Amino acid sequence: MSEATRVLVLNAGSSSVKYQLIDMVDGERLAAGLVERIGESEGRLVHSPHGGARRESAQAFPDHSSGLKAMAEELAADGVGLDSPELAAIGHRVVHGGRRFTAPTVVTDEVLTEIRRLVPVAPLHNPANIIGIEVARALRPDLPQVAVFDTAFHTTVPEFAARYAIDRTVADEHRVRRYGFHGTSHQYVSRATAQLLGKDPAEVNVIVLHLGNGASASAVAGGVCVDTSMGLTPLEGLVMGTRSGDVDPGVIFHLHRVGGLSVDEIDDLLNRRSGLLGLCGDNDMREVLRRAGEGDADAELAFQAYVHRLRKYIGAYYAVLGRVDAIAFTAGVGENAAPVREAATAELESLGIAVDPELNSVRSGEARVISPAYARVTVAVVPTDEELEIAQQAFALVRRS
């Protein structure tokens, strides 16, 4: 019998499932795909086998079970089906693990119950993650299902940084504290940055800037996260595509008492109609940059607000770490928007931070340094790979079991 060296990674959303099948011998992607518009009248499945032509089909997926079964059929057609003895585990992205789950965890009934208990603090994400786990367990009940938590990497944040300065009894009763998110990305990128520098992660202090439609920053000291910008929810911190990031909590009371907005309306405003979208009507940084380049004042304001918040967090985390060896830009905006990287690090040479315009302008899918040789702090672009991180953590866990 062949040795089980493959991990299927599932990222289940409320109406979609992203998946990758990875061979852990060499990290090769055997297949990747997306099932979307689950529960709508017409869904879509996109499947890309390794070395083969991409396949796309439109069909109805009434629920996640039907979507995952369709995924399984596509994998089977490529000869890498869910019944393969080479499949070692299924790794699941789970957004919120609270304080209990500090590492990847094999899913049991007890674990699933605890993930359900965390739904009130992750109502948009954990329910979908649970569905993905339940369907996968039904498809392969004999196979280890491993939950890898977005919050786990941030559980090392010191208590004084994780606590909000509100009544402790109230906070503890309702589990109010800083949890942080995008943890698999921050963990992967901080380690990959150390590798880029040719050093052990334990020797390197890194500020990681994960800039996608959702965006977060982290301060990583010797491979250990000591602060992060997202908090109880993914709303806190940086200006994002549709989320406000940091706001005075009094804004919420004002909008309710004076503006007459309900709690749900304010929730929708801050999460879905704020950030770049709220400031200029576009949440795609490419469009914001295009408009700003043409002299659009709203787009220019949105861009400046975005990079101003980034600079504030770079400065804050520089102070938290005391010594910074590298700043790593990652995710869609971080990896591809050279003007964002340039503006976010501008006029910081007194801190040893600078970007070389020529290096910064290079487009590449590889990790690379974009700071000049004289800079004390290395500025780098480091592509993230959350799926590989989930697969590695899941595989390491089942190998130890």
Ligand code: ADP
The other form holds:
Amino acid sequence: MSEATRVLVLNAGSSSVKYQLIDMVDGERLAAGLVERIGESEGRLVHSPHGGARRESAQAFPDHSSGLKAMAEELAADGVGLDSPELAAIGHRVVHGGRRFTAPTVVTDEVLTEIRRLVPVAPLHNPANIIGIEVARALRPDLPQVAVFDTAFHTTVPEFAARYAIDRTVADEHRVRRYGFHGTSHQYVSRATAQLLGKDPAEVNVIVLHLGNGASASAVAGGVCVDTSMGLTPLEGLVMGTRSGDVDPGVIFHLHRVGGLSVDEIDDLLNRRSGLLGLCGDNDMREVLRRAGEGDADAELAFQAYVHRLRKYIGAYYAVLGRVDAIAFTAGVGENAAPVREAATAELESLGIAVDPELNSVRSGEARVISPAYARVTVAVVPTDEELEIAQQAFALVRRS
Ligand code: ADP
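Alternative state: the form predicted in complex with ligand ADP, after the form predicted on its own:
Expanding to the full complex; the earlier chain stays at the top.
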């Protein structure tokens, strides 16, 4: 029997599942795809085999189980089916691991119960992640299913940074504290940044700016996360595509008492109708930049608000870390939007931060330095790879056990 060196990574959302099959010998993607619009009258599956042509099919997926079965058929058609002896594990992205899950964990019934217990603090995410695990387990009951948690990397944040300054009895009863998210990305990028610097992660302090649709910042000291901008939920912190990030909690009372909005309406407002979208009507940074370039005042304001918040977090985490060796930009906006990187780091020479305009304008999928050689702080663009990180963590765990 050949050695099991492959990991299937599943990222199950409420109506979609993203997947990648990765060979851990060389990090090769053997297949990648997406099942979407699960539960709707017409769903879609997009499957890209390694080195082959992308296949797309429209069909109804009444539930996650039918979606994952269709994925399994696509993989089997490529000769890399779920029954393959080379499959070592299935790695699942799980959004909320609470305080208990500080590392990747092989799923048992007890672990599933614990992930279920966290649904009240992650009502939008954990239920879908649980379904993904259950369906994958039914497909391959003999295979280790490994949960990799978005919160795990942040469990090292010290208590004084993780606690909100509210009554501790109430906070404890309802498990209200900073958990942080995007941890897999922050972990991957902080390590990759150290590598780019040619240093051991234990030697470098990095501010990681994960700027995708959701966005978060983290302060990583010697490979250990010491603060992060998302909180109890992924709503706190930076201005995002559709999320407000930080607001005075008093805004919520005001909108309820004076504005007459219900709690659900405010939830919807802050999570889905705010951020760039709320400020200018577009949530995609490409569109915001295009409009701002044409002199659109709303888009310009949205850009400035986005960048201003980012600068505040860079300053805050500079103070948290004391010494900063690198600032790493990642995810859709961070990897592609040179104007955001330029504006976020402008006029910070006194902090040792500078960006070279020429290096900043280079378009590339590789990790790269964009600060001039004289700058004390290395500013870098470091593409994130959450799937590879999940696969590596899952593989390392099943190899050890
Ligand atoms: P997700 O959080 O869904 O994983 P991504 O990390 O893929 O998101 O980021 C998606 C966002 O990246 C888009 O909404 C868009 O705002 C931004 N983006 C992608 N490409 C560019 C680009 N060339 N210039 C500016 N922004 C971009």
